[in-house]
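Listed next as structure tokens is one chain, alone, in the form predicted alone.
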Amino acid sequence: MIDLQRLPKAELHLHIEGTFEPELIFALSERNGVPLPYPDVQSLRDAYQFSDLQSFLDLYYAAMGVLRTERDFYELTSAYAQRAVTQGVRHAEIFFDPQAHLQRGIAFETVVDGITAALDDARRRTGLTSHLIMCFLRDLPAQAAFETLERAKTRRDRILAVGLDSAEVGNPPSKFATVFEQARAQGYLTVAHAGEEGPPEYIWQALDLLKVSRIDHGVRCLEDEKLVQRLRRQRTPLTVCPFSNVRLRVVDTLAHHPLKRMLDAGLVATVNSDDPAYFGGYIGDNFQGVAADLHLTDDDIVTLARNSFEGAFIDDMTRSRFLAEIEALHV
């Protein structure tokens, strides 16, 4: 039996603001003098009952308001890195939402410097490698994304890729085709959330208009057989987030999650935690959940781990080293 916590894995779909545990939220609220609409940690945790993506985002952005200083972002990121390593993460590609902080008056540099300092320290302490992905909020105008891309020039060397997140329905990838074109011209890799609550058409748009290397979520691809064929043929990674899909009512229960069908269809599906502080578990917990509820075999589990490194933005030598770690456990 494979130890799902020790199993080497890459996390490719993780919002650093979504790792904000209630205890740290309250600690920073007190330190920064930012009041919260909840009397204590437990009442905040009790509010984590979401009816859809938007109901989650409303609370997510409210909690984010206590993040003010470089030290805050450092502590947030450091806490995630420590948890991730204990759950077998060898490499993490981390989303952050600069627009959510810029509109609160927090400098772009404050956010990036705090996050990257923590990631640098984590690499020195634990060997965890990482990349940073800057996401545009799709429910804001495309012009705001252009302005954010311009702001990012001061920290261009610390950001590998751009992505697209937040409220999906009614905000198709096509809205951001031009800004993604400009980002690619500046040397950024591209990824995008698509096919979570939005239709398969959004996945087509992400591939054809944004020219993404990965699809984040993508669970609704199974509704379109031609799309499945394309994703399989092109080996396009799908960064699936099982616990998130259940908590946001994309699927009813973990036992009904399409992950196993995605694997059986030959898709490069991966398992990730999305916003683990809000959705009930980090990446190892997600692996344990789907392994039990979907009756995954050891071969399925190994495929998911291998897929995570196949889909990661790492060089071939590093990828081979991580894959060798998996094989050493699966003998």
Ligand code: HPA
Given for the second form:
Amino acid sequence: MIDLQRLPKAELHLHIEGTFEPELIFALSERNGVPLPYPDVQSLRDAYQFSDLQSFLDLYYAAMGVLRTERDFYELTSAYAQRAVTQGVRHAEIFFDPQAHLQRGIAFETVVDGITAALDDARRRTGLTSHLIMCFLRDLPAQAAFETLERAKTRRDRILAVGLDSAEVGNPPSKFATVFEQARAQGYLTVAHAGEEGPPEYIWQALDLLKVSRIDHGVRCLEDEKLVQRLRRQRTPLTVCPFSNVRLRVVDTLAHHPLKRMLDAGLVATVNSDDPAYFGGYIGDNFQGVAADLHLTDDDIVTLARNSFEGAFIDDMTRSRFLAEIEALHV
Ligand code: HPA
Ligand code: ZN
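Show the form predicted in complex with this ligand, please, the one above being the form predicted alone.
Everything in the complex follows now, all chains and molecules, and the chain you saw is the first one.
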């Protein structure tokens, strides 16, 4: 029996603003004098009943309104790093949404400096390694993404990749082809959310127009056999988020989640937590949920852990070290 919490894993799909637990939201609301439209922690938690991606995003953006100072971003990120390490995360590639903060008058540097100070401390204390991925909000104009790319120049060395998130349907990857091209020219790697609520066509566009190294979510690829063949042949990692898909009604129950079918189709699927404070658990909890409800075998579990390091932006020596640790557990 594999210990799913301790199993070494990389987390590749995690929005730092989605790790904002209700207790910390309230503490920062008070400290910063930014009121919330909820009287207490319990009533905020009670509002976590989502009907789709947009209903979640409305609450997600409202809650992050209480994040104001570098210290706030430091505390948010430290709390995540601690939780992640207890659930077996050895390496994390973390999304953040700079536009959601810039729009509120928070400087780009305040956000990045708070997050990176916490990640630097976490690495010293626990060995957790990490990268930052800056996401563009796809429901804003492409021009706003260009401006964000420009703003990021003061912290270029702290950001490894750009991504694409927020409301997917009606905002195809093609809208961001030019800004992603510029980002690649500046040396950024690229990823994109695609095929969560949007159609397989958005996954094709992410591959062909944005030249992504990974697809975030991608569960709807199964509707297109040619696309499945392409993803399998290229070994494109898919950062699947099971609890998220259930909470946002992309799938009806965990028992019906397509993860097992994706593995059986030979896709490089990984398990991730997306916005764990909102969706009922962190990455180890997601592993436990799918292992039970999809009756995953030990081989499936080991494949998922291996895939997470195969998909990570780490060098081959580091990758081999992590893979050897997994093999040592699986005798
Ligand atoms: N999908 C799209 N945008 C997001 C998500 C998600 O699951 N979480 C935070 N921003
Ligand atoms: Zn996401």
